[in-house]
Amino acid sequence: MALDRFFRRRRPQQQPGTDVPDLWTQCPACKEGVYNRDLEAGAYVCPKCGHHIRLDAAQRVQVLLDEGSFTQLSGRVQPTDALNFQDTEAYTDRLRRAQKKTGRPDAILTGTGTILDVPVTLAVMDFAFSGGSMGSVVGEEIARAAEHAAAHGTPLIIVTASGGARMQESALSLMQMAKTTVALEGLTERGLPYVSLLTDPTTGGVTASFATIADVIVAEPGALIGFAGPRVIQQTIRQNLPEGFQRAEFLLEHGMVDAVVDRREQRAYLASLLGLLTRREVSA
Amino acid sequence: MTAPIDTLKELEARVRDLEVTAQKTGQNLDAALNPLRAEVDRLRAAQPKAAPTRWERVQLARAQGRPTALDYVDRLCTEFTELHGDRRYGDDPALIGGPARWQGVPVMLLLQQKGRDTKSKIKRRFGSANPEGYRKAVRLMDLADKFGLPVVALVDTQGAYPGLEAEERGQGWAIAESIRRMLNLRVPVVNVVIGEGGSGGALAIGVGNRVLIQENAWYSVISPEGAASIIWKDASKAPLAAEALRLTAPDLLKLGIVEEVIPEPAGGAHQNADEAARAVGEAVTRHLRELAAQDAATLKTDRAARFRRLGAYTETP
């Protein structure tokens, strides 16, 4: 796949035969080369064409959170193969293979951390592990980070990137919709804030649950964001999908959305919304 | 038990035997094999009955002539009055409730309809739902929170709409609100998943107290033909992958995810559907009785204690 590619790239290394590490990385959108370093210091966006490439959780927390402010919590909770689960590949084979992959037990990653001095609960699926799929992990972290906020004041903000319920852990994985809506109920009944930040792809249960029940919901620039993936739409309707269906900018002119917010952008939008919704005085 | 098994497997080999001569030589040996096939069928009717297979149940929840949840509140209900529309942008016959007497109880049901016929199943997207229909899910519960009614919602979809308009409308955004005001609620909430129980579009209306499911319905995160088709880029490996997702109701009440299981004429619902009926009434009535009981903030923390719970993982030190 097209993003494994990338990150391979990205990673200083040797080819065989060269003394040249890699510098440079092609954008996944225009296809142009750009420098790490600049990558690196601009937010992961392309520089020359503006397309967002996607994060895993630790690239995600290094451009949200002020340098040094993360903490994790939890972390402990491990998946298990309660179903099972068989198909072309043992459910427990693909799990290991996407831990060593990403080096997490699950598809998420929860802590706390400041952006711009504003401290927040924060919890980052990641993409890279099986798709951001959530089963029973991804669920009960997010459920006990939000609770972390609640027991502590500060605002969550969970940055979603998923394909949506985990099939191998099949109902249990459909359960965890409900599960992570009652958990962020003790935020709503604290007066704190819950803001989701939607990246690309964000779609399925993810979608139908705990992400388009923040109370503020912001997308990055070109995310697809949907509850049935394009392909069985199109199954369903027999057309062509339009232009921009389902990316964050259609989702903004249907009122699903309440911002479109650059990634170079996002903390100080961040911080500054928060700052708005938990009454902080700043000095003038 | 063994014997009579062997003596059919040995009479099946022997009508396989004389069926191969009888085409080889082309004799009709009709005479001789006609008491030998009667003698095989009436050995196979006298096996114990397996229980269905997975993919056998997913077949009974779809059969035709299966009640849908209008056949229920006709067997079960009286006054029935459909409250239409989201007060938004539509109504959705695919999910249809109000309030009615549910054996003399005054309840607000939740359904989603299938359709009866041709005409009323495509009119009702076969209970797939769009956001208007979850939209005026809310709005109902919201009147069953103001008036004290208890909660009655009968689950019977494939899935929400995947239609183009439903995405602009903001499905994912009605599942989310629908599930959230499910839990919240102050009254008694049971669910009963009565055929298919499709991924969200199903969980959207099954948050309650109690989740009770028919024998031969299932519920899963995925139809066994979606999972099918991204396993094995193939939908027709849909009895496989219905064996993976343990979607059956014995496997959901395994897993914690239903309280029970409530039973059904033998060969499914379809074949009998007072006696269907009366099963769903009694167990509906039965768990109503015993939540009437609670107060409303019990009803809320239990309800939202059963779902914190659900899940499988281990945890490291």
Contents of the next structure:
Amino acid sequence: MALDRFFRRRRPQQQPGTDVPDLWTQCPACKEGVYNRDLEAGAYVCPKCGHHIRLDAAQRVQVLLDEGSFTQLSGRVQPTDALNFQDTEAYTDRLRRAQKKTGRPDAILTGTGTILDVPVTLAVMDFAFSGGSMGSVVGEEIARAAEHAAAHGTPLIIVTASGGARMQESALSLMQMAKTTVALEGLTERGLPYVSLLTDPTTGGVTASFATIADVIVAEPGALIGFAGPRVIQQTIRQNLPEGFQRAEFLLEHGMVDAVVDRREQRAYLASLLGLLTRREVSA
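What would the structure be for the form predicted on its own, rather than the form predicted together with its partner chain?
Below: the lone chain, stripped of partners and molecules.
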């Protein structure tokens, strides 16, 4: 018995602190494993079921913009706890944890770049930072991005991924709905296009403000888009909701969005759209 135990094959154990890269990602929809290189090459869309996996802000920039064209604008504004808010923990502790997780000050990344050589100003919300909630910094960065686009004569694209207004900032967060809406008027005055790309999920005060007032509203397949959540609506009206309610395809059918575009086709679609709106030739 002692010899049996000695010669028995043992599974290699990962030593604490060793850096072993993750090579596979499990699709949250079909549960199939996808090789990460294949996933990245396919714009993080599952090749087996077509599910659009959620992206962080950096991944979104990588998918949308021409390689090496991105220049960051955001990052100089830091969030503060003006209300000394505390529920189960202090707001400052929540902020520090989210900042450590994402490596950015708040739930937004803005900058400039090109899409198939078409210059754009881009703002991307990061759902990994407190559910992409909109606080004062998010509102300020979006307003600055809109002002930059207007000043430099470039189209503006905002990619949304948010649970809505940030409750820890109370009325200060709700004020960002008005602030961002007013800031976008500068683009209208300059005759510059504003395109909104709604991703999963886009809800709450973000949906009720800048996300749905764009010249063209594009959504990703299967994205949850709405103001209140489906369960809240169903409990309020005490009726069963239609199948696919608040999903991108349902909203397209009912005229709430202009197009539902597969992520793998978004660069070509957006470049063509912006070229048309700005009367600019687009490279193939």
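The model shown is predicted, which means the values in this text are computed figures rather than measured ones. Positions refer to the first chain, counted from 1. Here, rigid core means the biggest group of C-alpha atoms that superpose within 1.5 Å across both forms.
With the core superposed, residue 41 shows a C-alpha displacement below 2 Å between these two forms.
Put the two forms on the same core and the Cα of residue 237 is off by 2 Å or more between these two forms.
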